[in-house]
Structure formats: structure tokens, C-alpha cells
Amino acid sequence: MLQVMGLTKRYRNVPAVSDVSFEVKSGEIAVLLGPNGAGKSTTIKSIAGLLRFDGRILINGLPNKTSEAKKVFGYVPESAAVYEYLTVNEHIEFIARAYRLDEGYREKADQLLKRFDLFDKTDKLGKDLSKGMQQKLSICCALIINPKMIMFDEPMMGLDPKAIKELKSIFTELRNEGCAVLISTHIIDSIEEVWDKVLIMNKGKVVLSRTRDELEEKAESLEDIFFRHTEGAPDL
């Protein structure tokens, strides 16, 4: 569902990522791990279509910057992207119109707003929401489009324990629905029980790709392999 092939990005001739390749299949939860300066943010922004890059990125077999690919792609950025002067409800309606969703979106939206304790806050403006509430709204907006591929960048940041529990349940539901899920984080414990594949980045490259089964077969922990492949990484 997501294919990253030979992704290379340079800033003033300094490589941020170099020849990065990986894929996330439908019904798979992949986790992108790496220390500061490893290239995670550049990779995430490239997939989201926010940067120019060399290489190819396909979503559902289509170039990631095409409108057809964007229709099936959900993205939850690290910093919630909300409009200050739109209400919670207006955010939902804006996304529904932008993606030309049918009337069924309203039921799904209401369910999500209830799960994230936003249903009684639909008239609140974006600027009046706490950081945690803005993050919850950002998650709801990404989910109502029923994405075939969705990407989360540090999704647990600012969330309360109940919201974190709901989000972990949603990860599993998305997998069961056949959605490809990519989660970028540096908090290993936050995703320990949900991932299927781990991608470890260091110094602009994917230095390790392993499935959960492969790690369990070798009796290795995610934490152990992370530090083994990233110790000594620069903090850029």
C-alpha cells in the first residue's frame, strides 16, 4: 500500500535521508523509530508530500503527490493542524467537503468525537481547544475519510490516558480493516503492543527492518535492537 523507493533528500547538499526504501502492506502496522537527526521527520514529510525529494513514493500504487493518492491517505502530524476560527464541527464538515464524502461520514464522525471526548465540544473554536484536544481533533479528521493508508507522527504526544487507550484500539481496528498504518515515534513503550514491523533509522538510512515474528523468533526485544543499531547517533 505504501512503497518508498530510493528516497533521498538533501538540504544545501547535506543529505538528510539517503536511498531509503521500505514498504507498509495493507493490514500492517509499521513503526518508524530513530534518534533525533536520524531522518524520520524528513521521511514523514516526504511521504506526506510536503517536501521535494528524489526517488519514488507510491500510495495505493499511485505517486504520493497525486490527488488520487491523497484521497486514500490520512495524516496526523506531530503538531495538530487546526484552524483557529473553525469550530470542531466545522473542521469535520470541511474535511468531508474537501474529500467529497457521502452522508455516511456524519455517523462515523460522531462516533469518533464521542470516543475522544469531543462530542460535547463541537461548538468550540480551534483556538480555544487545549493541545490535547487539538490532537484528538486532528486524529478524527484523518480517520473520517476511511483511509487505505494512514500515517501518525508522534501521535501520543499531549493525549490523556483514555485517549491513548482509544488510539491504540483504533490502530488495531485499522489493521483489521486492511488499512496500512505507519507510526513515527521515539517513545518505544507507547507502541510496544501494536506493531507488526519495525523500521529503525539512523544517520539518514533504514538500518534495520524486522517483523515482530522475526524478533520473537530470536528472543530479542524492540528496545535492545533499537539501541544496538542507534547508539552513537548524532543528536542533530
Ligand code: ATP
Given for the second form:
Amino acid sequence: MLQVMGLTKRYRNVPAVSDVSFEVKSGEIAVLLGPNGAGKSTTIKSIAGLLRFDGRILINGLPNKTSEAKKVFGYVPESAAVYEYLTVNEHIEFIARAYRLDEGYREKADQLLKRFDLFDKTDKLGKDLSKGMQQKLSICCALIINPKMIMFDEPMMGLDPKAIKELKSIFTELRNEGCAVLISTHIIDSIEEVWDKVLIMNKGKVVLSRTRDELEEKAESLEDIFFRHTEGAPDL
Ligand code: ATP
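Having seen the form predicted alone, please provide the structure of the form predicted in complex with adenosine-5'-triphosphate.
What follows is the whole complex; the chain from before opens it.
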């Protein structure tokens, strides 16, 4: 479970995120939408522990910057974070050691590498992988730790259709395993089938939070509510 409470972040004097609160329950897929400059990246980086911020962020009930929280937290950043001079296999081994994973990780890693067509590339260096392959490796690394909470920033960017299909299946598998999933994206169509809750940000605030049931009850589409809540809204 992820809880964000009163998240506020200013860059010098520029307000980027102001008093943002929301939660993503275990077994829930939440999608974070918003126009350019809405504050999504700032929110994501705060959750990932990469920024100083005011407010509280809990992962599984623990402050996000503690090592206990980090142990159960998977993060797939917008630009794949691969090491140039480690092979695909060495990335897996590195994560396994850093997170002190049980022996079963190897089987899980092999399954993931096969699903993302990386199994025959285990000896390739990070720098010799294509952008899409780097993204897939980054996804595999985030998944092998068996996260209780996982966050994806524009995960479909640069992926081929097969990888997109696999990733969508993985989203629903994570939900079934009780993982809390947060996906930030600009491409509404890409997550249409999988989301349970939508959070719309605009001008540094969460301006709408709706479950799929709530939206279906009113026969509204994601696109309808996105434009209604992001166009012509007053400045922060
Ligand atoms: P995009 O969809 O374009 O990636 P975003 O929703 O991720 O946008 P943020 O990157 O979080 O938005 O930006 C929110 C606000 O904070 C914007 O006004 C932006 O100009 C400002 N901002 C972001 N990063 C910095 C920074 N390093 N220094 C100063 N201002 C920043």
C-alpha cells in the first residue's frame, strides 16, 4: 500500500506540488494522469525518495526513505537506469545481492527475461542494448524483488507491441498478487484496460480521484474527465 499525505514541493520559489494526498491500496492499479507540468514527475520522484519534500509518504506503512520500505518498493523510471558496463545477467545478480533475494529469484528472472525477449541477451552489456531492451531490463530488475508496491513512469515508452502486451499482463498479475501499482503516463489509451483508480493532477494538485466503478456508473470515459478537469482550471 502507498500513502501520500500532504506532499508539497517547491523548486526554489516555484510551487511544483501543493498538498497532494492520495493512496494506492494493495491489489489496486492506480494511474496518474496530468498535462505537462502538472507535477507528476515531482510526485513520482518524491515517492521514489529522490527529492526532499514536505509531507509524509508511506510504503507498506513505513516512511519511503527507510530501507525497510525500499526493500519492498519497485521503481521503473522514465529513462531506464541500466549500468553501461554490466551485462543483463550481472544486473540481475546485482539486484539479487543488494536486496538479499532468496534462491527462487533466478527462476523468476529467467521467466521475466524470456517474456521480454532478453533471455538470449544475458551476456550483452547495458550499453549495447537498444533503448527498448534497456527499458525491458529495467522492468525485469524492478519485478524480481517481488515488490509490495511498484511505480512505473511512462512504462510503455519505447516498448515493442509484444512487450506492451506482456507488461499489461504483468500489471494484472501484480494486482492479483496484492501489489499496489502506480503508473504515470500521458498515453491514456495504453492503460485503458487495466486501471482500477485514476488520479488526475493539474497545476500541482490532485484535482480528481475516481475508481473505475464510479466512472462506469456515470458512463464517463477517462478522456472525458481528463479534459474536463485539466482545461481552464485556475492557476496554483
Ligand atoms: P511532464 O508531463 O511535462 O513531464 P510533470 O507533470 O511531470 O510534467 P513536473 O516535472 O513535476 O511535471 O513539473 C511540475 C512543475 O515544477 C512545473 O512547473 C515545472 O516547471 C517545475 N519543475 C520541475 N522540475 C523543476 C526543477 N528541477 N527546477 C525548477 N522547477 C521545476
